[in-house]
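The chain below stands alone and is given in structure tokens; this is the form predicted alone.
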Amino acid sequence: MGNLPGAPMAYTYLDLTFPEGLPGLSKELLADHLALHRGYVDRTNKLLEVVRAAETEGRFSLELKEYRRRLGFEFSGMRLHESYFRMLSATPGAPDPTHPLQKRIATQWGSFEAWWKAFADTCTMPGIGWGTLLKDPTNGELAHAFLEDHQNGVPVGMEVVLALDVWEHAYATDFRPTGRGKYVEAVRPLIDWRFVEAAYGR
């Protein structure tokens, strides 16, 4: 990415493929979606390169300000897709009732099923974006948030524990644009709770 002092290292694509698809999600849908992830990585790297070069050289402009703004969209899209694809599995780990995440879910929502209904309701809110389960690292509290696009609506300081892509590109191939609710339920048995619980505990 050039020879600038302190130049950022390039981000890389997830080394993932789903050649047979996943139960409930077709290989065509997943291949197209992974290609979109590649685009977020490419644009994140390019924006970081351009912004760092302009700042180092003192070339401040309206374009640079817009590049900085765009970086929030592309970088957040890259990170959320990383979380989303890593949690999907044809052989997912089940929730561990002894894990601190599951205990917190039970404390806050009363049961796993009650939590899931609240999470699914978040995921099916009107709009373009992501349904997320977030953790406040200061006290372990959980909250749901609908992140518009990728970067809007994030409670500052909270960490992503579980992210479900609900842009139409995540489901329309298999479920049609009106099938978001069916898609959310199709993803439920694919969630690898080993990954999600590790995200809470890190």
Second form
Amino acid sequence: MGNLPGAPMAYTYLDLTFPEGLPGLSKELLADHLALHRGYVDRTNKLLEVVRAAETEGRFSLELKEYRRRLGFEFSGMRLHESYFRMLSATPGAPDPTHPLQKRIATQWGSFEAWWKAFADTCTMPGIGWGTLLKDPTNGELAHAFLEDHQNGVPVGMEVVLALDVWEHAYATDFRPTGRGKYVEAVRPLIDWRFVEAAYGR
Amino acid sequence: MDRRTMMGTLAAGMVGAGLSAKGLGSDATAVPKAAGDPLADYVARPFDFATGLPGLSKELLAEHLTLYKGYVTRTNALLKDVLGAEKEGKAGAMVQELRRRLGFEFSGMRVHEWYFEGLAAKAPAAALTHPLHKAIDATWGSHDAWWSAFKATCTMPGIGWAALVKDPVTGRLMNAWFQDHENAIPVGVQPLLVVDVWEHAYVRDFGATGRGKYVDAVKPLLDWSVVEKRF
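Okay, that was the form predicted alone. Show me the form predicted together with its partner chain next.
In what comes next, the whole complex appears, and the chain from above leads the way.
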């Protein structure tokens, strides 16, 4: 693939390690989870370059089409994990009631507690995936969505404000496979609202 | 979820289905607004293809716009019903399954808007000095090589959308396939150009096996000034 026009830069691993774990989440769980993320980065890079090489050379086989279909899984798996790990903090910023995100939450749900209850309900939906708080950039409004796996059930055009991984790998080591609800409550005090509020913007 | 809110969503779904069957227009602004409702209604965008577009019949486009309006109506109803249930502290299976539907309805609304926005009877040609085309050349070698790859994306098996997307983090361009409207999505990318390849987009004019001809017919209708702006 050396002769391809200007090969785009490869995606890189996160510069996070959580060597001590996080309060409520063990270092073993987090180390395993970060290893999974690196797999998504590797597979996304490989997929994008193989597909682009075939496209550039005009090889439009069925294999290419099916490999391209895989992009949503790998790319979303990479990007959502980045959002998740960067949102977690041992010393998180508290919600800032003067930030437009918190005002918007209050406008739509009445209170932060009412919003959290709805978000936690989204995080405990049957199936593997992500509980997300999303923003429609055209009007600033918020909605909850459950992204199935990583790439399905996505409201296209909305922006991820907060994404909570509820695949079993995110919690089974510490909370057992039946402990998703406990895990979601354990993550709540780790959410760095500076990061989440920046994702919403102003 | 109480019976009233559930019925609201079901009724909106039935309205959408009925309209598409009869080919009648709908006014998405007519969705009743609950008192103190914090959500603004989405309004169906006024795309005017009354005389058709070169290569696409006015009948096909009129039916397609009717389907689009159904998505707007159902998205409004769905968002209001889910938020209403959430504000009442309702949780569990009924509201969860309603929430799971958001991807289909919202995406169906938004991607149709990007598609119709990007079609024009007298479409401006690509401004080859624009950074988008430099990025396309840098990625695929030439505009023609990219188009061949994009057309191959348009003809992937199944119903859905072909999309040229940009990763806003790195600027990287990719051709992506959206299954239905909401599945197989690379989350977080910006769509620049989308082409609808559900059967309703072409069967009337090109037959069930005519997807490739339809894609060729759409090519000269693509308004590159819109695509360039999204980049």
